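A lone chain, given as structure tokens: the form predicted on its own.
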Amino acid sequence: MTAYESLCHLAQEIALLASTSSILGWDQETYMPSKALDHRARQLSYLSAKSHALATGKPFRKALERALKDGETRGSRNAANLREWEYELQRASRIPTALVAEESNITTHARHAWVEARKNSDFGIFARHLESILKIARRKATLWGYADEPYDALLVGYERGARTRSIARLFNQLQPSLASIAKNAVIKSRHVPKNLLKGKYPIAKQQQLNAEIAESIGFDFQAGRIDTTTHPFCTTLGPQDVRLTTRYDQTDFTSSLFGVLHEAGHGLYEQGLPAAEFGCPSGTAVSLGIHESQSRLWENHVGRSEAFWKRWLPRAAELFPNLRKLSLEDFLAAIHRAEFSFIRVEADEATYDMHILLRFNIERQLLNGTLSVTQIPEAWNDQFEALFGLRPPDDAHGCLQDIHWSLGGLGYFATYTLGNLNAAQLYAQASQDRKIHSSLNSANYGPLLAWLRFHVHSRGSTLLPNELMKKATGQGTDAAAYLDHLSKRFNSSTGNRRARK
């Protein structure tokens, strides 16, 4: 066995442990009984420590050293794998195995506390757990090192090559345009009744429609499934095992449907990665900003388009008779209705990114030490009011609404807006292809998926995020296509049709 083959074997062993942890994590989110929490925490802590020990151990180091000395063809997938393994080893080696185990144990209990805190709208239940998570995050940032501020060290774990200062500058430049688009969209949406889609939507029929639509855009149910949970997510348990989750509102079917479209976008990316390269960087998604581009592309650019609903509204009306009274024009007005609201995952396109700007600022302040955990509810409410003109009525509608912090996901949120930028850019580029443009108009999404398979999915992590965007679209991540998309959808006369009462 060559040194490179040894590396692949070790990487796959590490990936097997990680995927086993994912199964336990998925079960915890879906079916695990509450009294199993302590044992599950020990299981996940043990597997995390084992995985980290393998990834930083002597066999892996020696195999990497030998493979780097042997050399590989410059620009090949093997060379890209070696580059990423070397980077990951340098980063992982700075974190003690004991700290990895400790973090896993803390976050397993923190997730349970977050559920209780959110249910009771009581930040105090979660606060001490977040204190522990924040201490670990700061310690990891110190061990990793950073250029300007601690947030850099966390951000780069989700978005290779990103810098906090650059993201902050981009967000500051975006904010006036986003605020203007949001304001105009909200004003124009006042003509659209808020309860236009309210009705009776049995969960079983929602599940049927969701599955039909997910399959129509290419999600393979022989290699995945949809389940129910508190907070929608997508997780990969193996190269042919991608799990989507959603939650249901029996008075509004679009809540679960757009959740499924979003998570199916993530799932399509995972199903499109080279299965034979499972465990290698070349078989792994490159970043969350690229991952989020896939979910937002299918949820918003496809799932909220007129062509999509020309095809699917008649089917939805078969399952849900109360929709039969709505014209396509009125239905589109309803799903494009914009309003300033408290919950990020239920926010419309026009206002969504303002939720991300808030979280990005809060997280930076926490990591920099200018904001304490106990100050979060008030700081959140103050900053939310400044952005939206509304003040959250309680913690559940404010700082407790997202699961990310309970999972240790500090540094994550910025990638959502990067994903929106990337989605618009990729969609605009793909749409320039005549075959794709024509197929989109007829709600045939096979050509679009094939384009994404080639330009995004098949590349794994062989290119860094910005390099992948340049290769696919001709330039790195840019805001122009996204602002153009939002302006056309929400500011143009055709983008904001009035619904008749």
Contents of the next structure:
Number of protein chains: 2
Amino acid sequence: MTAYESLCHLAQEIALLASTSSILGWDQETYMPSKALDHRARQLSYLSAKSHALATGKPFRKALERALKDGETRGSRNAANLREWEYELQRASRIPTALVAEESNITTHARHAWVEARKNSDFGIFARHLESILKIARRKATLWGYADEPYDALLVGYERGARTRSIARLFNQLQPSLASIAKNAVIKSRHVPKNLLKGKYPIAKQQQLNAEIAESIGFDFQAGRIDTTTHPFCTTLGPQDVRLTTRYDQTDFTSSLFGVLHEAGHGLYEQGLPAAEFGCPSGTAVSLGIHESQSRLWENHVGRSEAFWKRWLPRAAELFPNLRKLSLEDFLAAIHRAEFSFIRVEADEATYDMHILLRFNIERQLLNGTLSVTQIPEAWNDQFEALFGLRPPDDAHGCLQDIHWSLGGLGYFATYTLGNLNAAQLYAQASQDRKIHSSLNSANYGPLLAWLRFHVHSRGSTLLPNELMKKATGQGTDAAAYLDHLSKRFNSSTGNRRARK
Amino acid sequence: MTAYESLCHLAQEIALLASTSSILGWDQETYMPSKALDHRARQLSYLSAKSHALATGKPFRKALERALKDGETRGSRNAANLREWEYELQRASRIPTALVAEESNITTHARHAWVEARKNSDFGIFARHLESILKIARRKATLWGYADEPYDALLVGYERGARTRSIARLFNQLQPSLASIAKNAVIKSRHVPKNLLKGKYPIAKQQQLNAEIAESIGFDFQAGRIDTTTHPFCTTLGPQDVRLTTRYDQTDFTSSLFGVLHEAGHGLYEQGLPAAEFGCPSGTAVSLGIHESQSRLWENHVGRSEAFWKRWLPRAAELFPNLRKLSLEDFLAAIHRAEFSFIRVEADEATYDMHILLRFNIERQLLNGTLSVTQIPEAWNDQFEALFGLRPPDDAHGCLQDIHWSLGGLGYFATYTLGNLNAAQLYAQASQDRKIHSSLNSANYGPLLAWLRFHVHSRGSTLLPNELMKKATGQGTDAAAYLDHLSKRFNSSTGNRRARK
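Can you give me the structure for the form predicted together with a further copy of the same chain, which would complement the form predicted on its own we have just seen?
Full assembly next; the chain just shown is listed first.
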């Protein structure tokens, strides 16, 4: 066996363990009975310890050293794998095992405290835990090292090759335009009745429609499925096993449907990764910003388009009689309705990114030490008011709403907006192809998917995210296509028209 | 850490891996998409190799040696654990790893071949594979060693401490009585219309009833659940996580219900094992013959009794209007209806064991070399005809119907009838308690469950199966209680009455 082959072998073994953990995690969210939690936690911690030991152990190090010395990297995919393995090993090795264990212990308790704090809207319950998490995040940043500021070191864990400075520049450039688009969209939406779609939507029929639509965009149900959870997600249990989840609102079918389109977008990416390279970087999604581009592309660019609903509204009306009186125009007005609101995960397309900009600022200040944990609630509310013109009534509707910090996920939020930018840019590029453009108009999603398979999915992590964007669209992640998309959507005649009662 | 503590620690680690495999197996049967099979197989084989290595590895051996030398076995539970660990290690060590791998490979292919063979009712497709399986079984029997005949060595893998000779004696003693009871039951059942219960039973309502009943007998849904599979089973994913499955016939609710009662009987046993000793013999079910006694006790002794349906028929009739016209008497006649049939898993209580006696004879002859694989179809059909007075029309209805041999499960079938005997014996003993007896009459199952918790579940594997029976009932597994039960059920006035149309 060559050194490179040994590395593949070890990487596959690590992936086998990691995908086993994923099954345990999926079951925990979907079907596991409540009393099983303790044993499940033991299983998960056992498996992650085993896979961490393999990933940083001597056999892996030695094989990597030999492979790098051999220079036996036929083809760019192998070279990319070596590059990523070296990068990951360096990063993993800088964190002592004791710190990993300490963090796992702190976040287990922090997650509990966060649930309590949010329930009681009492930041005090969570503050002490967040202090510890922040302390660990800063220690990790120091151990990893960074170019400009500590946030860099955390960010690259989610978005390989990203720089905080560049993202801040991009976000600053976006902010005034986003604010103006959002404001206009909200003003126009006042004419659209809030409950235009409210009705009776039996879950079984929602599931039927969701499955038909997921299948039509290319999701392979022989290599995946959809289940029900409180918080929708997508997880990969193996190279041919991608599980989506959604939740159902029996008074509005679009809630589960857009959830499924979003998660199926993630799922198509995972199903499109080279299965034979499962476990190697070349068979693994490259970053959260690229992952989110796939979910947002199918959810917003495809799923909220006029062409899409020209095809699917009649089918939806077959299943849900109360839609029969609704015109396509009114339906589109309803799903493009914008509103300033406190909760990120319920935000519409026009206002969503302002929630992200806020979080990015707060996190950066925390890591730079210019904001202390105890100052968060006030800073959050002030900044929220400046952006949205509303002040959160309590911390549950403010700085306590998201789970991320309690899990140690500092530096994660920025990737949501990167995902929106990438989605718009990739969609605009793909749509320049006449065949794709016209096939979308006839609700044929095969050509678009094929384009994404080639330019995004098949690449795995062989290119860094920004290189992938350059190769696919001619330039790195940029704001232009996204602003163009939002302007068209929220200044278009459809958005402008008054919905009939 | 003492040597005994090290052993506990290692046993828990093995159990952690084994329970992880169980989750993977459960998901494979319930929700896994079809294309995921290859990766799942790799995960399962990886995990079983790891746990086999731990179970036969040097640390385990050394710790066991030290613990046995120390004699530091405070309490009989610890002594029982040492006894079982020593036994298991000796057995596992006699089988070379290469043979384990060879068997796994052969059975993977044999299972495929069996599916094909059964579908086409062509024994020839399966014969060659069964030859290999038989060869391996005989090799294993030789390696393990046995007192009287090779069947002994296989049997004890399922029924610790059992002897083929004793079982044969028991079965020979049973056979004439069973045959006569079955014949009478079938003759009497001719007066009971076959489709007395046929109707429309929506799955959601069956699930509702099944859950109510499972809960009423004590199944803890916070530590377990029920899903749907083609072949019902019960599996334990952790000390507080027991998963049952059933299948639904929309024209007859009793099919899923008796399935759930059966599997919940297994589940109650698993939920009643001492959770703190999970992974140790003292926290593990002792044998298949005891396990099956728990499922049969709840399915047949409780679940097919008059007292049970006095309570539950009115509830069933609330959910299923077509039952409203049916008297309790007629309902009981319907669920006690007996018929000679070809398929074991569809057989009724009166004829079931004759299917087992047949298989026990055939397997024993195969292992003793007095019957060759190619002779099976004819031998099966001849023996079936002698027992049932019918000849199977083809091998799918004969020697190809069961999956067990294709999985390498030779020596397993006998435990089904042992389970029936044990169930009757335990139930008769428990019912002598006045409180239990009267509580069953008012559909209160708590006292019976408490009795089983004490006499069976809490013991884990601290007693050998026959010792457990002796301690619980005053004697080892015996035919008397079961024959008494069958005679009462199938000669009783209820069974005798002619059902009104």
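Residue numbers count along the first chain shown, from 1. In this text, the rigid core denotes the largest set of C-alpha atoms whose superposition between the two forms falls within 1.5 Å. Treat the numbers as computed from the prediction; the structure is a model and nothing was measured.
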Core fit, then Ser327 C-alpha moves 2 Å or more between the two forms: no
